[in-house]
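Here you get one chain, nothing else, as structure tokens; it is the form predicted alone.
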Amino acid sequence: MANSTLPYRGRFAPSPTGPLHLGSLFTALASFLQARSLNGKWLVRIDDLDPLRCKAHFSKQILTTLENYGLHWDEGVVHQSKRSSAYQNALEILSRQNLTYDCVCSRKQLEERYTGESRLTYDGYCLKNPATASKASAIRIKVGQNTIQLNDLTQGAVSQNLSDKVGDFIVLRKDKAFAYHLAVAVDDNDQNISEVLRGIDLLDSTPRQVYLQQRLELKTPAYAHIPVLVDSHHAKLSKQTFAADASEMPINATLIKLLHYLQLSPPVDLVSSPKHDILSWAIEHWQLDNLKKRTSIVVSTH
């Protein structure tokens, strides 16, 4: 895990598939406060791997919203869409270790070949039955019987047997877009990220990233998966649930609301202070431990 004696480096990595909504701003604020409270660096990375869903104007809009809320990053913004050569190099390293293979399964075939309780575990069909004809293919990584264990700073001990839970997973898609897990593992290492603070909805995918880090001999950062904001029906705030655009909300009042969701108790009159003072108060009083073992926080409609 990360060496606590090294300078803290955290990051926020949104996907530009829409405006920054309240749930994402909640995570951004938490990661910002964690970095600032530890006198560390806070970086922003745009996870724009998917050329169909990610749009440049959303990238600009997200960055503008962060700045308007006073969340200023410390180094240049990295765009994953510009880092294909780094991901290709990692893929070649895995290939030289005989860890990868082509997968030509169609979407319909995958529905038949996914097993397990969640129906998300690939059965290894293309490893056992290599395609003889040239077809469009994805690339999967072999996971073997590896159990990944980590101690999450907010959720505690995590253990996942990759073979049982996900099976061999994709590192390069059929459309030749690099998979999220590979890109994140490479980027966090190259940016010297010491701790990844993000939503608990990504906790289940973390063992895959740790596995890639191990195979590529990369550093494994510390992890802290915080609760996600949910509506009154306990659905996660997201673009899919039409969560409101944070740029259209009153900045001070929204910051105060988010501090309450982060289990802080800002003074009532702080809402009328400059946003810099609100953030300074939050940095001084920030406690990651306040979020331990929590998985969701219901957003008030008032």
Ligand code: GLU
Contents of the next structure:
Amino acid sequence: MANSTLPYRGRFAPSPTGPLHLGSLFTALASFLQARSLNGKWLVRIDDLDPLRCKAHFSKQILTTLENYGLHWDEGVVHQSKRSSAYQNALEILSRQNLTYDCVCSRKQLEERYTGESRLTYDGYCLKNPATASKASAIRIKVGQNTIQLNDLTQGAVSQNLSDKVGDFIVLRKDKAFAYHLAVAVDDNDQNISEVLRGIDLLDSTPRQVYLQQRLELKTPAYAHIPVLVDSHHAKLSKQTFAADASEMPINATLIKLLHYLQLSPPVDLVSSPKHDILSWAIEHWQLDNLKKRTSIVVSTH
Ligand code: GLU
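Please give the corresponding structure for the form predicted together with the named molecule, as opposed to the form predicted alone shown earlier.
Let us now look at the entire complex, which starts with that chain.
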């Protein structure tokens, strides 16, 4: 569990699949304020594992947008695309513990076999029917009967039985890209992240990451899953919902708007101050507890 005597190290880890939109900027700002208000470090990591969906020009654009909003990070930016040997090493550690196996199931086969309970739960088919080596295969990790429990700083107690909820999950994809959960568990450890503050949409995947940390004997950071911004139809702002590019918005007004979404009440005239003064005010008034138990915040359209 997190050790409160360690210096605070937080991070923002965008996937460069598009420009930074308001929803991601909201999370970035929250993690920045949390780190700065605790006199900690704030790191930025680019989660560009998926070569098909991630583009280098989006990474650059995201970093420029963060800088334009005054969200300056500490230390060099880590790119997951350059960390394959660390992930490979982790995979080998899991394999030496006899925790992994090849899986050749296609999405179509998985869908045909599901009986309706949870579409996410893998049925262990390739564990019971070992695949022939010649086929393109993914690698899954056995989850056994582990129930992962954690105390999220914002959402409270979380408990997930991995075999009920997800089953043996993928750590190396068929296209040989390392899976997100493996990469994040390894990176958060290697970057000495003391607290992961991110959107609640990722809360469900946290027990898988904690499980990997346990099997790999890595540190488990503290977790704070904050609400996500949603539109008036309650859809999470995302690339899929055509959320607007934050680089095209007025910086000060957008920062002030986000502070309101973060449940702060900045003075009205702060909007005409330099952005660094807006951020200083926010660091001084920031309270993670204001977001406790909230799962979404509806954005206003004006
Ligand atoms: N890269 C992930 C995303 O953009 C976030 C990873 C994380 O914060 O752990 O959704």
